[in-house]
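The data below hold one chain only, encoded as structure tokens and taken in the form predicted on its own.
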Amino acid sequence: MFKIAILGGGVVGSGVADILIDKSKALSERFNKDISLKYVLDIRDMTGTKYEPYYTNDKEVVFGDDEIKLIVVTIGGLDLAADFCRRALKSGRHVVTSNKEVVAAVGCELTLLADENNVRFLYEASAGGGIPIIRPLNLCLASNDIYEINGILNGTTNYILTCMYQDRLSFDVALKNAQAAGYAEANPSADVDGFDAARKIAILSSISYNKFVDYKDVKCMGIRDVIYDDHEFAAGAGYAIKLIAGSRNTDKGVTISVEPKLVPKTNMLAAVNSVYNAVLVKGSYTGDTLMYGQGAGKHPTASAVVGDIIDVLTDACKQSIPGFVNSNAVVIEDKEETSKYYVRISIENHDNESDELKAATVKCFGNGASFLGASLSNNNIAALITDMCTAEEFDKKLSDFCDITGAKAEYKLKVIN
């Protein structure tokens, strides 16, 4: 007998409630044992649902059943998530969770308390939702050193930028679009600001580089900047503009970032629009592997707990520590980075003076650099691409830049090579 507790029955809860409600009978037969749903936790009531037979408000009922061998915990937050992980994992339970919070801030701690439990605590769904990831990392890559992730992680911002494009909306426009369709908060922050990529980028680079990550030392740089005019600039010279959680692993350190990046649209990460995530991972031995799906919503990301659920059928003994538990990253800033540099810029009577501002741009940045001309929409708009510098040297070539012709720079992206 293998019976399951949900503690929290919101959209992710209630997903995970749907599949096993739908696969309890195949589940039992593959493993030859009644494995079963009993109990969705929620400070909601649930008397009229389908999900009646299964509700408690009451979380002793749930901690105090001897009969529950796994607990789900799909609320949001930190601190009760927390505390229920812990609880569980200390009375010998099996805890699976799709919270990133939980998972980007106390993981370590969890992690070590399953071990002396002799249980798992696992976590597929906090980075990337739907999309098979942590799993893959930990066992199918494992072979490989690997040291570059590159992911587009919220499906919220992509929906944003996405439409932002496609339909020529401003920022504000294209958010209230998606808090209409359910894709964003009404209080957006974690999303567009970079807070919730920030989580799940630092979750994946500890379990790629076996070096816990701390999530708050993820630079961060959100979408609200970002105008329809960037887009059809990227546009025009071959680029797409993308939410980029990014990392990489090198002998001084880890440099990790989520911002705003124009993406080539030979790159794969250019074509993943929507609601859609993908992951980007660099191996030694494999190369570049990318990850696509769903990255949020309610069954793709319960499908995801669900496997976390089978995986603990399929071996619930005691598994090894994984790295990042014992060993901290260092997390630098790497001055010598080279890259290209978008700037937008804003300047009066640009028609008159495209010749010099070409001219300003080779001088100033390089014969790689390139003049990208003013936008459509605003003849006081324009916008430019460097050649490869550090940001020290784009800082100062930028300050030259701008001495030479008069103009202003309004706004500034990196360029993935």
Given for the second form:
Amino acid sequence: MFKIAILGGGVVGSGVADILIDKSKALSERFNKDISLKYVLDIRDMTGTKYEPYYTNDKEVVFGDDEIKLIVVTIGGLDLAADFCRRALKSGRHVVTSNKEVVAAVGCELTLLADENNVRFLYEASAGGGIPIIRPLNLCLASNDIYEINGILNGTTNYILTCMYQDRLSFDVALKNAQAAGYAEANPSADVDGFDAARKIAILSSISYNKFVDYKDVKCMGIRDVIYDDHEFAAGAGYAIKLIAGSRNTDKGVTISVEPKLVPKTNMLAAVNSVYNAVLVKGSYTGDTLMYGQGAGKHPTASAVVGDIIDVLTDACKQSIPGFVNSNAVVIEDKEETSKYYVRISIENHDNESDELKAATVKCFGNGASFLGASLSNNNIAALITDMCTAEEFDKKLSDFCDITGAKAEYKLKVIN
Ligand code: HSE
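Output the structure of the form predicted together with ligand HSE; the preceding block shows the form predicted on its own.
The next block holds the full complex; its first chain is the one shown before.
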């Protein structure tokens, strides 16, 4: 008998409990192993709920029970969750977690601890929610040199950006809608400032490049400063604005960032809307591989957790320790990287002078640059997209443009080709 305890009966934990309650019998038959849920630990009283038969608020009951072979850690935050993982692994239990803070901060330590204790530490649900991404990177794509990943890894910000464009909303109103819909937290910082996506891209990059990428090295810019007009300008030029978590593995080191970017409508990531996530992985043999699905939410995330449970149960993917626990990535800023840039400018003294601005755009930013005109709703703001240039060249060109035209640069974003 393979009994399971869930530490944390919140959204994901109760989702895992739902699936185990509904599916244990079918899964036991299918994999010819007897699994069942025994405990859901939470400090909130769960009596009177469907989880009552499993409910305990005493962690010693869980850790003292020899029937428990696998512990699911679904509580949030770092310290307590990491301590629960350590204790479970040291006591010879497998650990499955959805907690990306734990994986991004102490995933290497916990992987080694699991190995020392001859058990597994798995975390498919920590990046991309219900999308199978960690196991495909670890196994299915293992023969590839993966050299680039670009993803939409945060459902809340993708929902906000989608609502802003589709419903012509300000960031503040779209954020309130996301909170009312239960996606954004009362304190939305982890999502809207990009920190959640930073942890996820650090985890995926570590696995893909086989060296540990510290989430604290991720260059991070959130979506608070995007305004409705930016979406209008971008759409008019054939782009969508998305919060892109991306990294590249170069000879010099790893570049990694989370920032809103203009994505061409021909790129599949541009069509990923609402709370959906997608990850586009470039591999040496596969070329582009896109994985798409629900990156958050109770049952999609719980489905990934249960996938890890099945993996442990069947020993399906038992493997040696991934290389990233033994070597650290050098994170660099690639100063030679070129990109087009989108710039929103204020043009208060430029009514009806778009010809001058159009000419200055091409003069300063090159023949491939385009002036996008003034906003339909606010004549005092306009936007342009530059030709390809490095970040340093861009700063210089923008300063020249502002000097020539008297326009003020309000907001800048990179444009994906
Ligand atoms: N807050 C996260 C999101 C939850 O919106 O994607 C899943 O990690």
